[in-house]
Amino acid sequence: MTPGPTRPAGPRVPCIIVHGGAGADPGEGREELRDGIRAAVVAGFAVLERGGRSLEAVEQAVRVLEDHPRFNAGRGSVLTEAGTIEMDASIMEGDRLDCGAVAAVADVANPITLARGVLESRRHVLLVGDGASAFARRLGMPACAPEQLITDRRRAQHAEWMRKQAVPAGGGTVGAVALDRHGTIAAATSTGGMVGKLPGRVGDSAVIGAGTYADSTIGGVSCTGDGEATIRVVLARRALEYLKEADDPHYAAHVAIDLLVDEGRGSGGLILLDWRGRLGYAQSTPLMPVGWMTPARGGPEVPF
């Protein structure tokens, strides 16, 4: 591999890109969509702005993705085979790289925090299920009823799902990647999973380089689509590989998604910010809500 461009001393402009999960519906509630990754951009935006990091820009942009019921993590997330909800998150901090991951989690609200909890113990990178449970207890995060984060929406997509008794179908991820002006990237990504999935399964989603990293030296990425044929390919670290021989976010972006494509053989998407803050995108489903904010923009851009 060819060595990246050295990263300069200084403040950098900070910058922000989020995306609402390839597999959302192009014919249903676009604009309830874009509402929703606007106020996620916003969110996190103004974390950076006040000079504030990262990673707690990340984790706050994701957050009111996991509140908002009409994406697939937190609260709307899509139902098992059984009928319950479990979900996986990872966050990513790219200079010393530490990350944090949970999966098949069921009774907390927002996952990516007790993700981020997870990193910041410095002990563990990923915890899972009951474990996962008892150290959001340990936090101090209060426990969730399931049944509070299941919506309607879901149940009758569960129903559905279960009538023609279909294999799993991909459900959508969120996710969101920023730089500050410390120069410092993080990437985070949560998600309920896929609609009828095996309890128990995990996703990309909670395994860092495949739906989740960051590389401040680099770029950063959170990944959404067929968790199995994205951590085939290690598609988050791959797209940071392409991104480092070409110094071009566009076209690593693109080339990752082909890759996802023709050896992981699946579908997908992933959004992209290199450190110098240019961004890039590239999905292979009909849809995959993005949207992004700089100083120089003025405000939010949802252009989809």
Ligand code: ASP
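Numbering follows the first chain given and starts at 1. Each form is matched to the other, and the largest set of C-alpha atoms that superpose within 1.5 Å is called the rigid core. These numbers were taken from a predicted model, which means no experiment stands behind them. First, how it differs from the form predicted together with the named molecule.
After superposing the rigid core, the C-alpha of residue 24 moves by 2 Å or more between these two forms.
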Contents of the next structure:
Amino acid sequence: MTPGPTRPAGPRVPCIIVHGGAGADPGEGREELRDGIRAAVVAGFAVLERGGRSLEAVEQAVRVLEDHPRFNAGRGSVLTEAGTIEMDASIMEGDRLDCGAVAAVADVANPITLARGVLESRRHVLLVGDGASAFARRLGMPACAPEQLITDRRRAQHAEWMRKQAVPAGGGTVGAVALDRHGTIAAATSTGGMVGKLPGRVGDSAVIGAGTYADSTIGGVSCTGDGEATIRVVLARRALEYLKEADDPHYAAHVAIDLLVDEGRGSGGLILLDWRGRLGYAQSTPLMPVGWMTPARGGPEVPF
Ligand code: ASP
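Show the form predicted together with the named molecule, please, the one above being the form predicted alone.
Full assembly next; the chain just shown is listed first.
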């Protein structure tokens, strides 16, 4: 691999990009999705604008979408074959490659905040199931009844799944990547996973390198789509390798999605940001809600 550009010291222009999951086009309710993405971008950018860290910005952006019932993360997560909720999330900061992740958690409203707690603990990288819940209590995060996270829409989708063993892949996983003034890149991803998944299944959104990766000398990535395919090709990390080689975020995003489709044998999408704050995204599915904000453009852009 040819060496990429070295990151010069000095302040950066902050930037954030957010996605709301690659999947089928629901046909209706796009305005609701746009409102959610816009709110997430604004919440994340507000952190960057006041000189805050990119780690905080991506956490705040993802929390907005975890709280929004239309997205497949936090409240509004899809259901397992057993009709239960099991959520995965991960977060990474690219200066020291600090990362934290949780998988198969059912009783926290904001899994991304729990993932950040794992990162801040600097003891482990990934906690799952009951152990993750116990750690949440240790951090003082209140227990949330899983029923509070289950929406009528997801109950109906589960019933349809039980009848047909297949429903249109709906997407709705959420993620964010940000660059702060200090030149630090962070990335975060949160999901309820795939509709009708087996209890205990863990997808790419909890796997550092597959669903999420950040390296402040190159950039940051958040992925969405078929988790098994994404893990197979270690998509987020591979996308950064393409970015380093090509020095072109748009190109890197598209080549990475070709990799997901051709070698991973799945479909999905990703967003990325390079160390200079240039963004890229690509998807192989009909829709992936995205939005971003930089100081140059004024308000958030939500072009979908
Ligand atoms: N990647 C997620 C998973 O496999 C699902 C998605 O992005 O829609 O759990």
